[in-house]
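Just the one chain here, the form predicted alone, laid out as structure tokens.
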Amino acid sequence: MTKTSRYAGIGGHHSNRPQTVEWLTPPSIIAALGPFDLDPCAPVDQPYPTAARTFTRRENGLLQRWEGRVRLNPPYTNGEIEKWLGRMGEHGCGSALIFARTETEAFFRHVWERASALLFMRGRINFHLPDGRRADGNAGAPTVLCAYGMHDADVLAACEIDGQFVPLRFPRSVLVAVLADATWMEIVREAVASAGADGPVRVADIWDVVRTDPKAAGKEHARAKVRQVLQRGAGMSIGRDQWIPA
């Protein structure tokens, strides 16, 4: 994505105008997603690998064929992102990184209609530049990943990035289940007390507490359960995916 000035809001990848710059997705967020099969946004130069395969601006990645699981860095500039987050929705396999602006046309009608969870992650990210290099300043506005498909729904739930999980899609008997069901906060509780007996916990340290109760073996979507019910009091989080007994 590029921007024009300091103060000026991301923009896209594919602008013209003089002076932008291309702003890259911190490579440790596309780790703690990745692997990927395709970037249809990726940069020209690309100082750090971001998917298996790429495709820039050279190539306009909307008028190529997309296959699996897609890393989507889209431009940010009004009429742009909506071409994109609607290619995503009907690809509906991957994950998104955008401005958390909720209100928008597009938000509402690719993100919240289309996509299947969502992590708000925690304070505001900063982007590298073409070189590499962490950009000094933060990226202006809050940060949002979208998930499209179930699989990256349970990525998101399950991954360290710090923030707020938000199921989309899940069947709505799931949801009622998990929320009603004080048996799941019990079990959510006893492995944040038994994986953090000497500290705080990740959530996949307590997801491997967890996956062997017979509540939660086998069950679909297991692991966004438990981040879930982490939120909602099971644990107290301090920090960047850490968490302690509440």
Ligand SMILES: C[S@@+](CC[C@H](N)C(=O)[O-])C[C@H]1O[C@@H](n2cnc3c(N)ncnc32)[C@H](O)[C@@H]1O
Given for the second form:
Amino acid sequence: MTKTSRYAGIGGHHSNRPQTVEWLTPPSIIAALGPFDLDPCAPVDQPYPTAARTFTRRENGLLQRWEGRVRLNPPYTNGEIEKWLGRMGEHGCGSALIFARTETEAFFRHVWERASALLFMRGRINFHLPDGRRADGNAGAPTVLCAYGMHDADVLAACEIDGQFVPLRFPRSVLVAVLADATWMEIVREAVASAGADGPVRVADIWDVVRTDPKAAGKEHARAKVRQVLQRGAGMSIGRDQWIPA
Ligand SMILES: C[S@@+](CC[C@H](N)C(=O)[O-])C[C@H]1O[C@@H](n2cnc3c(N)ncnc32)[C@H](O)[C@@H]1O
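Next, give the form predicted in complex with the named molecule, keeping in mind that what was shown is the form predicted alone.
What follows is the whole complex; the chain from before opens it.
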């Protein structure tokens, strides 16, 4: 078997006997979402950095203490992903890159139940090889970025990675602040009015208005609050940059 054909079988992620677990995150994704404090499952010989600190199989990242903003692209061996995602859900701060196997028990338990927001990536990515080269074959399946915590949700919402952003939840503290603060509803209502459209209104356009409003200036979690007000007002989910009125 040639080296090329070995790696061309990246769909082996989905087989019961994957040939390697060394499928590295493309540097462009790390650049778009970073910097990160920790990669708990990194190759022993890293061709490029993924986080300020790394654990490899030598230290066994599952047995170590996780601190700070974590980035996770876990080993795809059967039975392993669940452990890593469980740990990510408990940690609650960072982003995971995984296959969008949305129907699985692991996805339900550790992503749908725990993540703050998702970004379903357009097309299929090409992972990188242990020597740093881009693999010839694509991942063979759709990938999703999963944000844990509001900071990572905001990073996903604002990043340049092409795909569909799906907010899942907002911290109770933000909801309480929104509900207690009538000015947020007022600000958003003014912004929608000044967008002046009868049809769909882009959240990005509303945000452009809101961020110049002196009442919104310097407010923590302003983006999250705006999205929450829109979501509450519309009674429906909104995407990254589009709000379609009911
Ligand atoms: C899919 S690769 C991802 C590598 C890297 N996190 C990235 O995103 O580029 C999974 C990595 O986990 C490493 N690994 C496997 N078991 C591990 C363990 N128990 N502790 C730490 N790393 C482990 C593998 O050597 C491999 O480099």
